[in-house]
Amino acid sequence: MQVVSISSLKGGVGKTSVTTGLASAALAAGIPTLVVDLDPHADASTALGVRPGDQLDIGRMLKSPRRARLAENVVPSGWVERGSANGGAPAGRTSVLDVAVGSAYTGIYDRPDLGRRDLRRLSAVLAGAEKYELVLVDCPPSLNGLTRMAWSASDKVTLVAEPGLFSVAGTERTMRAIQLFRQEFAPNLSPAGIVANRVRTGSAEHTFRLAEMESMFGELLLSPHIPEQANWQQIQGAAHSIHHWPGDSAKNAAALFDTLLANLLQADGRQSGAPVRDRVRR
């Protein structure tokens, strides 16, 4: 099982869109996947078509992590029902895409002073996640307790950034934060890479910033880059998988997420100990 946190310290860069795009690719590939919606806004839960019932949300599971019984409290994504009889998975594989539902209750842990014991809460909850090959944790856009809790439970961190000045500068700061967090709390944690999201191919500024990101982050800048998707809000509002949405634009985006997921899972963090070059041009 691989646990991957999807993080950004800057809001509005499409972090949840990348999380759901990767979840869609995992569903199409037949990889048993759990999405943990750790953002108090719970946007990933909405986009995944989840209708919570009597199950505990992730916030209440974190309150009593050793009694959480994760398998009894996850909710199947509504995407599975919209696919084929096998959910779109390859022959011989059954589609599994479950959600640990988000809620505002998780906000009680999103503070900067969590101790080591609290940082292990999500790890304790995920001890019941044996049936999954992949766990994607959608983090809030901050470096407070919830993100640090997610990093403590993760094997890898994937950062999401737009090719803009403030987002690139924020990504550089986040990389430094990961290095410090590894030294103190999670020596086995590694950056899986950086996803350039909402890229506009005709923008001179985006072209410039992408070149800057390549210079700063090297191989940690994952490919392919994800272009701006005009109908992404419509797809999320309808609670559909990108792989099940009609049209060439969605089909092309789905193929990009297929490749991105494969590259992310193959990332081994070989540069995780290398210093990030501080070359954000202001």
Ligand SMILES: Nc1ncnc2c1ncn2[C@@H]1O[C@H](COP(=O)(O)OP(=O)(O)OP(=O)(O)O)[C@@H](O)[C@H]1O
Given for the second form:
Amino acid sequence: MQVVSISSLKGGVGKTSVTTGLASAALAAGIPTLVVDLDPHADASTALGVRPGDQLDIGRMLKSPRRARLAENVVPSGWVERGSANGGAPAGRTSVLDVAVGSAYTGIYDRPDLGRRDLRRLSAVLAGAEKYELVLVDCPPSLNGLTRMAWSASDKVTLVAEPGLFSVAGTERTMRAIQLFRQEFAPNLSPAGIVANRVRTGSAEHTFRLAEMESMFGELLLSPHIPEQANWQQIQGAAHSIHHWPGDSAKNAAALFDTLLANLLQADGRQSGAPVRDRVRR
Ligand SMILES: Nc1ncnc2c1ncn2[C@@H]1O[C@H](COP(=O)(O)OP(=O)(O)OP(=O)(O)O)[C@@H](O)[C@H]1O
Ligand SMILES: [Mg+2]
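Next, report the structure of the form predicted in complex with the named molecule; the form predicted on its own has already been given.
In what comes next, the whole complex appears, and the chain from above leads the way.
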């Protein structure tokens, strides 16, 4: 099992979109996957089309991690039944895409001063996640308790950034925070890389920022980049998977997420060692 957190200090850069794109690729590949929706806004749960019954949400599971019984409280994504036979998984594989449903209740842990014991709550809940090959954790836009709890339960952290000054600067700060966190709490945690999202190919600013990100982060900048996708909000609004949406643009985006997932799972978290360049354009 690999646990991958999808994080960023800055809001709205596409964490949930990347999480759901990767979940869609994992579902299509037949990789049994759990999405943990750690954001109190619960956007990933909405996008994944969950219909919760009387299961405990992730906030309540975190409250009593030893009694959480994850297997009884996950909810299958609505994407599984919408797919073709067997959810569209390749022959011989079964379709498993479950969600530990988000709720505002998780907000009680999103403090800057969360102690060591509290940081281990998600790891304790995920002790019941052996049936999954992949666990994706969608984090809120901060480096407070919830994101740090996600990091301490993760093998890898993926950062999402738009090719803009503030987002690139935020990514650099987050990268430093990960290094400090590794030293103090999680020596085995590795940054799996940075996903550049909402890239506009014709934009001079985006071309400049991508080149800057390449020199700052080296191999940690994952490929492929995810372009600005005109129908993305419509697909999310319909709580659909990108792999099941009709049309060539969705098919192309789905193929990008297939490659991104493969590259991310292979990423070994090597550091680029490249010096951080002055971010001000001369
Ligand atoms: N590649 C893309 N193309 C077009 N729209 C996108 C793309 N990625 C994200 N968006 C849109 O941008 C908005 C923010 O995306 P998303 O919710 O995934 O970001 P987030 O980082 O999870 O936000 P938050 O910090 O609030 O959790 C959403 O409306 C989403 O549909
Ligand atoms: Mg989000």
